[in-house]
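First comes one chain, alone, set out as structure tokens in the form predicted on its own.
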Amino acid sequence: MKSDSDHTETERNPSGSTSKVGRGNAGNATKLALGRGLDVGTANLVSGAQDVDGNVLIKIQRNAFIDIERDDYTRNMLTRLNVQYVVIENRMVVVGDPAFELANIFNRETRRPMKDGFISPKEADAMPIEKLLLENLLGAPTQENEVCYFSVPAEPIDAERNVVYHQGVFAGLLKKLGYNPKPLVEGHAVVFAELAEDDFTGIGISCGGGMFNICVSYKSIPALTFSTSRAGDWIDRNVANVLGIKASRATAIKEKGVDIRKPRNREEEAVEIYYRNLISYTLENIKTRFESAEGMPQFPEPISIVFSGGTSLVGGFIDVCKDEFENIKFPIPVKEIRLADDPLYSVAKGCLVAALSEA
């Protein structure tokens, strides 16, 4: 499987999804190998496929929507902006990145089908919106019952949540689209995507919007998996609270180019404070769980720790991780702490690796 960072271009369509498409043989561009990967994230949904030339095809869609008053003016405005919408119960609904942009324009919060890593129990429109987003990202399977590995969170250590219902919901949605759904723990997907040269041995961390997912793996076998409920949304909520702004505005501040090593103003200082706290919290929990878990393998060589996910994209993230790592006494030698090659696509690529190996 070729890396999608080689020979790729990025496209954005009116629905707000982004595609990274390999520049393979033009005649084979739409011919896909069997097997799909899907990262079911709180902030983003990401799908992965591979064409017959070995190029990885990535599509990404912000996992959000906003409902707008249904009238001629709004309909004409969305048409002029080339923004797609659907009508649900007599309301106009915009999904993906355009929803996020409209929320900032109107000073509103986007609605989220997922919360804290799981399908939202308080969002009545979650199911039809997720179905629509998955149809946009995946399309029809190449053949009936094509394998699609989708990411699921590990059991959280600091919250009372159950993975069973969430896993069942997305398995059901994928079945309705004609796929054979198979769950893969999110941190394990990072190991598949990023640690092939280390014989799939090390620690993969997915830094999402709703949760951080951690997997300690030895030769591709997960020895320890868990998640924490502090993640990107936790930063946004806390930054919003201390600054007195909407959470969507805090997200926009975080994504516009902050470097947490050198904040330039009060807003960026708030982002830096909560990022550093989150990173320290995550590393301390890995250390504690590592020391207390039974049956941990003996690692003969120093291991790598790889961070991925949208929350890891902020400037200076890995440098702060290294700083905070120096403050703890980790129980085994670590040779490197690094960012994934394509942090936003790592989980989808790991799910794709699992699907292709089975197909």
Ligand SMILES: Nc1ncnc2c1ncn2[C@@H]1O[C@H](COP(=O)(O)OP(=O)(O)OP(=O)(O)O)[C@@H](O)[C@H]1O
The other form holds:
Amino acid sequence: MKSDSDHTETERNPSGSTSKVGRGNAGNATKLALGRGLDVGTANLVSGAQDVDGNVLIKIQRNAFIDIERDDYTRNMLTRLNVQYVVIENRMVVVGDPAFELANIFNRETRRPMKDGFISPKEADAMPIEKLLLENLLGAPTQENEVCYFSVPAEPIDAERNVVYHQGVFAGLLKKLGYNPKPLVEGHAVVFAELAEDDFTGIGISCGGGMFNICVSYKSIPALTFSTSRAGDWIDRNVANVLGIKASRATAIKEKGVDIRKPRNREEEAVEIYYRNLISYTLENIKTRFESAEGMPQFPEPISIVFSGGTSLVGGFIDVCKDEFENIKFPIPVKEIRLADDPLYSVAKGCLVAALSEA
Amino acid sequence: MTQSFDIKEVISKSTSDVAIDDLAKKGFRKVKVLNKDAINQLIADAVERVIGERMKEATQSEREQLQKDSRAEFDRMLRDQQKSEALLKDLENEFAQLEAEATRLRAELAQREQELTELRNKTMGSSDLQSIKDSIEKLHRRIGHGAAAASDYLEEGADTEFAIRAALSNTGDSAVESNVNKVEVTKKKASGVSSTLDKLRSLQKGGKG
Ligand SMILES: Nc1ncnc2c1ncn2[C@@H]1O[C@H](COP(=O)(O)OP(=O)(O)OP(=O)(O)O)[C@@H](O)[C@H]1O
Ligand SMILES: [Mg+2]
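Switch from the form predicted on its own to the form predicted in complex with the named molecule and print that structure.
Complete assembly follows, chain above in first position.
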């Protein structure tokens, strides 16, 4: 039930304890530099750390769970299959990637602690699950009050959300784990991770599950940040709707290797349609914001636009972005539209950069 | 018994049309004109006279037959009359009954309306009860804190700090049984950030990136 990867390694925490200090450098565990990055995403939670050799270590978990019947057999099987579970109020809750896989096998929907970029206040079990997942991704700090930058969405322009609550909740969870939490607007994290070559000037976009986060930056200073609440989940919901399937099924189809420049069947066509719609919606919004915002910097040179996030992983994404870009009259000269180096880890890396730069 | 006949037709069948000019040629200066009603009257008078004469001449048995026939005819007419009266009475009765039923139904409707109003008022009472129950539940949630309380605070537009504190009060710190820390976690390497970090630091120091 675990995804393979060339880089996949495993880590065990034999005690399973929540001791706050020391684990990071204890025993045979990798020695880590001070400062952590955490991408708090609707779809994925991603942590980033740097070891003493300068390698960036990433851990990623689906921010999802599903409850199943509680019995001893299941409990043993889950542990043997490396499936993580939590018992909450007498129910066994499977968390992370396996929850997503189980949902697909049983044709059910996963439950999600977050929705459209924000923690859902309505999901009663969200707190204990988020805490466990974070604990699992970050471990204890190397040093008490180690700085951990975590991503927060910018104010959405098309929805009303309480950013303060969301930020406060994750800061609180990180404090409980012994970290010194510092929020970083998600688009800004993309700028930190991807625009070093451009003097941290340009537009960083994180195309996530719940939202798109946009940051226009001049020499690492954000001039304009905002988010829109149409993203990967929005595509899934709409595709599921037109095809009459479950949203988690639509997610699986979308992630299986669709090329939106050449859809091969009805399902992929549906994915393409909503992708195009989403991309043009985003570019239009950037343009409008750009034109209406006050105090926008005068960029002396044409800028780069960098796309990151899981939603940018679909085949042909950048080509379609370029297509749609041609269709609008963008207010400033753009020299390049490109994909991030590690689209799925950009935000975690940006947060890590911010944390390391303070150490 | 009576045979009605069409005077107009009888006249037209038993007369011939003569042009006024022809009559004048024949020396007629004046013509007498009879109308249809006058002719009818003449005929009725003639028939009356004939029957009167006949009755005088009729035999005893003929007279008795005639009386019998008349009597029978009278009885038949009387029966018809009585039948109609009975029918009318029936209809009148039926109408009265329907009217009574309608009145009863109207009364019942009023009664039901009354009951409905009372029921509505009662339901209003129990929704009051429900809101009291809800607020008690809310208080319970607040005491127990957790996500539900946080959600209440947010919905009410209370200070977000309260909501955050409520949410963080129930993170399952002690009670949760889990194997999360005992199983393997996917770990990946990403491209390094050292040069990025150097550029950022130099920018922060005011140097060129
Ligand atoms: N290969 C792929 N092709 C297309 N979409 C993908 C692929 N892999 C992941 N995704 C989608 O990317 C989204 C998750 O991306 P990401 O992890 O960047 O979001 P997030 O940070 O969790 O969400 P957000 O920032 O909106 O809160 C999901 O909608 C997922 O379905
Ligand atoms: Mg994200």
